[in-house]
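Take a look at this single chain in structure tokens; it is the form predicted alone.
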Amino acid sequence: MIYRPSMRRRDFIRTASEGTLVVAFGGGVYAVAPSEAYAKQKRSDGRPRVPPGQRVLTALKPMGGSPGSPSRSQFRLKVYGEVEKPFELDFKQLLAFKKKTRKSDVHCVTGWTVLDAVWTGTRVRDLAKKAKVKKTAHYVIFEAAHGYTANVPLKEALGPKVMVAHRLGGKPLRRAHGAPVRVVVPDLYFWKSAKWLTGIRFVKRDQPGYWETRGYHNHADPWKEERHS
């Protein structure tokens, strides 16, 4: 939940009584968990819930970036290059895919987590299985509107809570979160979740992103904390 300046005085008192920050980024007020709540949560792979260096936040925070076309009638999503079958989708067509409710922790290479965010989409996976991508395909880029594209190893793209969301908690995306749609990589820093997705394309080499070709790190994990190159 994202708490505005007007936020009342007794959701205040409230959130302030249940051990609960609420502190000011960026020209909204949001709440901060308390850490020592995930200090000791670890996730199936051994690795601690929460990467070193964050703080978790209880609601996702709308980063920046050049804002594309919020209309589902106006959507289309390429899915092309190392593959078999390219093909092209409308808002309508992708919902017609197999959808999948997933919760994901996301993490910000700002320094902010949000645990157990509710997406609801179409996972790339499935959308490569239509494609038939070749055997000479080892990355993917995902394309953004005004040229934004952000480079992920095919391995990681294809893993099974990487989607492309339509949803997030039970509501459709806000324009802010990047409507109609967004990737979802949870694995990695969210820099990497382009919004306003506009284009899959698998390619053979690696070809590093908007964010990568300006210092950021090429791989982003955020366990081993590769926010810089």
Second form
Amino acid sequence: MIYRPSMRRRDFIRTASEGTLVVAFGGGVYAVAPSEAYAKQKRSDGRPRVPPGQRVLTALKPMGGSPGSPSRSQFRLKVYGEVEKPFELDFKQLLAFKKKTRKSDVHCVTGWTVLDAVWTGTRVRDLAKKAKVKKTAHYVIFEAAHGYTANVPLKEALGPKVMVAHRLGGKPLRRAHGAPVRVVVPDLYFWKSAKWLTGIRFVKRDQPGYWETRGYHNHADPWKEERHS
Amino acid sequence: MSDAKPRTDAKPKRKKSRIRWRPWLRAMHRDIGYLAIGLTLVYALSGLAVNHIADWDPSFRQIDKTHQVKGPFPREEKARAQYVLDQLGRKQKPKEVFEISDTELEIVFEKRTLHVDTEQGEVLEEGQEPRFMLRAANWLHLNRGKKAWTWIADGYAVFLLFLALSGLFMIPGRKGLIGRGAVLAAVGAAVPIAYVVLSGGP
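What would the structure be for the form predicted together with the partner chain, given that what you showed me was the form predicted alone?
Up next: the whole complex, starting with the chain shown before.
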């Protein structure tokens, strides 16, 4: 008996190639579709509201990470390094600190953006003021659970919208978003906004953090698409 | 009739000795393929899951519910927590109860937290449940465990290199490496090169 394949090898390869092209271009169209409604909006600094390569979503997506303890009773935040008065806060002490509620946009390196997320917390600049940051400090290292770190230049870390947030959208910060407390650095890709925050360390020299040492950009400006190094 | 005898001084024609390396290569390819199966599944499944992290949480299922509880609430912290748990019909013992303020109470379980607003009687239940298998696969893939896993992952990378290279020479084919194999290998190598060129690179 002679074996006769139902499809010739050449036909099989051609069909498989065509299928792959359809899937690839279909996916491409989906990924690069612009968010027309926001395309013309500008920020106060003249930059477009939505950075290039981003699509607008309506809610924050949980982006993983190794979860830290969500316990508010055991929470401690250390502010130290190149400061004159290092200190540590528990959750109630953090709440007693000067509180701010701010709307800010979130830009994730994976390509999504959420506009006008409402964060409540304490500004990093207010914590820095209490710690009396030395002139020798040039960078801030945000420290989080399981040794995660993210580095941000001091000037940007002390921006008016950069805060240590414990509420999102008026509700307590959820575990998936870094409960009990995360930092929010709105003008950089969101991996800089460390979840499950445990420390703010002021340093003289830059120290690339968890993702920065794994191929991600050291600075992470969404308008320059500083995604990877 | 010739009486000539066969010449005995002529050296017998020696057969060219050939090392049969392809069967060895195929056997090694097969055995290393068997050894690599576990890690291939871990990396491939987790790779698919993590590639689409913008569309879903590859490691956890999210818990997000809102409940309404009627007051008045007891004054004491633990009694207040027990009152909420009774109202919600929860039997599980919490890990921790924490009164954040006069109107905010937090009841913490292993995988979920109840945030109670005693003024509004609103209970926000949130948390995350690990996805079966994928949580562990993603943890390994992203090398969050560190330590010895780095060595294992390095060994696996060496295995993959061997599988890729040995695959080129396993079956000779009619034209050797210059036939269909060369075309397909060139396409395979061209994909990353073309992507870097067309996308503008890093």
